[in-house]
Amino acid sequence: MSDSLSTDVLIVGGGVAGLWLNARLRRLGYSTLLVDKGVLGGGQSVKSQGIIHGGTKYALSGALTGASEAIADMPRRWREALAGNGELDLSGVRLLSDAHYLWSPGTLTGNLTSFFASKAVRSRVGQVKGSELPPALQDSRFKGKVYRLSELVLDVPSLIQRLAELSGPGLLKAERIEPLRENSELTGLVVDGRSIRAQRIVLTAGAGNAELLNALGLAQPAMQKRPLHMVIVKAPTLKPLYAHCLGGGSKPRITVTSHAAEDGEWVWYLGGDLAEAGGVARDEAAQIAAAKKELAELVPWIDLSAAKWATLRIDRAEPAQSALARPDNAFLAEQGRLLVGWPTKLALSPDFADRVEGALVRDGIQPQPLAPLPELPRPAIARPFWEGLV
């Protein structure tokens, strides 16, 4: 496979951020090629809960933070794309829920009451009761309060499938990726022995960026990993629930999304504080025990005696921050023809594409007349995260 190829933008990493960028640049007239060593979406993307949130959960401390302001416009942009009239045509992607909910199991604490009363939050949040409650909370024993957020939850496998369709012939399965240097300048990559030249090379491989940077002999930008220990529960008694359950702290006590298994049962995917540092420190048995205890307290009317349980560890790969803090925005660093980035959240994939597009425009990178791509070996698409676990 020695034939060389040329493209305007060579992208490494086929998660949602890389696929979104690829589709966006193609729509702008650029020739692109996306290379991935694994399956499309097989890293962090398919393990995401699929919440396209507008940052309300980041404001649980009672004030709108940089994170909540940066992400506030994302639900609108995703909704337009899902309707087929946005920056990408994502019509056909399965919407799991048109809203995500905030759920307080008991009486709201004072700072949360003022949080919901604040003007900035009121525009995004509305209380729901009775038949408007999520199905899993429609029980006479439920005594809490529920607020509907103008956010949405996507079926991530169907999103990955659609973004792959929008990639046309521009996807390449790779085993080995090495730098292509000419006159000591990085001009592309050598993929399985085939030279691929590009005006710009974009690394958006999540945790894989560290290995790629190392192969290029670069130490910057540095990467951090913030681990999670998620819980998966499948049972015939589960009903749909898409919600952050509030605790006393600045993070949701538990975040639940629901996913339909092929046998018709619902799978609940549990994150939030349960999956953070305390959960990371627990082994699988202890983490499942902790999740059982939480659900017994929060939804005691749901019989989980026949439930199947599993856990899933995830590393959130991000640009290094002081004290392993959570980055507020998508991140992009540049070095010559090389651009390296992390969206930092699934919802911020459009923001990441904005930054790459801005760099191309600033540097005068225009689409060039290039030969069409030959037929290339394509990466497979990731299967749902729970398959084989429950």
Second form
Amino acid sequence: MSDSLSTDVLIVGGGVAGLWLNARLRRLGYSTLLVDKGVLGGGQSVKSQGIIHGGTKYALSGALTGASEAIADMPRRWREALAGNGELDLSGVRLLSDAHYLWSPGTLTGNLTSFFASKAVRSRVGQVKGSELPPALQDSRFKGKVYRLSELVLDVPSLIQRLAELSGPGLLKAERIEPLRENSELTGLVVDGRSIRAQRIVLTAGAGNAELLNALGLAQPAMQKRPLHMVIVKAPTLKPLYAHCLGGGSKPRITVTSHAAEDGEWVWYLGGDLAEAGGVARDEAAQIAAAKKELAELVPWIDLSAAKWATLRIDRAEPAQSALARPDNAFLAEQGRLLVGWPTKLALSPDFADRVEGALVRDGIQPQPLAPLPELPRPAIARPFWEGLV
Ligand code: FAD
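Now that you have shown the form predicted on its own, what about the form predicted together with flavin-adenine dinucleotide?
Up next: the whole complex, starting with the chain shown before.
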């Protein structure tokens, strides 16, 4: 590859953040080129649980925090996009559930009583009973309480597919990324030997941002990784469930999402406290044993004797925070033409795009007339992670 290219905005990383941003910028008339070294969505995005949080679960730690406030508008923005009348046309993306549930397995302890009594939570949740309960909890032995949250759960592979369709011809698969400097200013990137000049360069490579910054000789912004050890269970007896099971602590005991496998069986994807530090310390067999124990306690009416189990280790990549605290918003740092960031949540991708768009507007970056792109090697799209695992 030797022909050089020019674009208004060069994006590195085709997870949900890069792809959403790419589609938004194209709608505004900017030319874009998005480079990915792997498969689109194949980092954290396709391994996420696809919950479009409105922030209510963060209120578990007490009064509403910054996280709850910043994220509160996201379900509305995603709903509009899914209906085809929002900032992007995401019609065709599969909605797995129109609601996410908070599920308390027994009587509410003091901590949870005050959580549900708080004004912020009362305005966001409604209790459901009987036939309104999620299918997996409709059993005479179920004794807990369930509250419906107006938060969506998306099929992330179909989201990535749709965002890739909205990318037009400007997707490029490439391995090697080096800085392109002219008069000691960063003016673009050399991508697998091909120079690409851009008015702005945005790094949205998730956990790959650290390596890219290193290649550009930059130490900031620093990145942190928070590891998770998720559990996957597939069984003919499973029915769909999208819920945080509350345990009384500041994190859900488990968070369950459900995904239809190609053979028609349901796969449950288990996160929450089970997948946090204690789970990270366990090896695969011990983690599966811990998950079996949790489900035997929480949903004993589901026969899992024919279930297949697997675990998945994956890091959340975010800007470094003191004491590994959870960042509140999408994060964007700027250095000249270079912008670097992490959405910190799939749900916050619109917030991330707002920040980049705000920086372009502030700097008076206008779309330039440019030659059409040649045919480029295109990255593939990630497959559902559970296929082939269970
Ligand atoms: P990624 O999805 O990681 O994408 C990065 C891309 O960059 C990849 O395609 C990769 O191939 C590419 N790349 C990497 N290095 C390079 C390089 N050197 N050159 C070129 N390309 C490169 N958030 C929610 O809102 N709701 C949830 O329910 C939720 N559940 C989650 C569950 C789990 C288990 C995890 C780990 C996270 C979850 N999150 C959730 C968080 C969410 O997944 C992430 O915040 C989001 O997907 C990050 O998107 P991204 O585009 O920044 O990164």
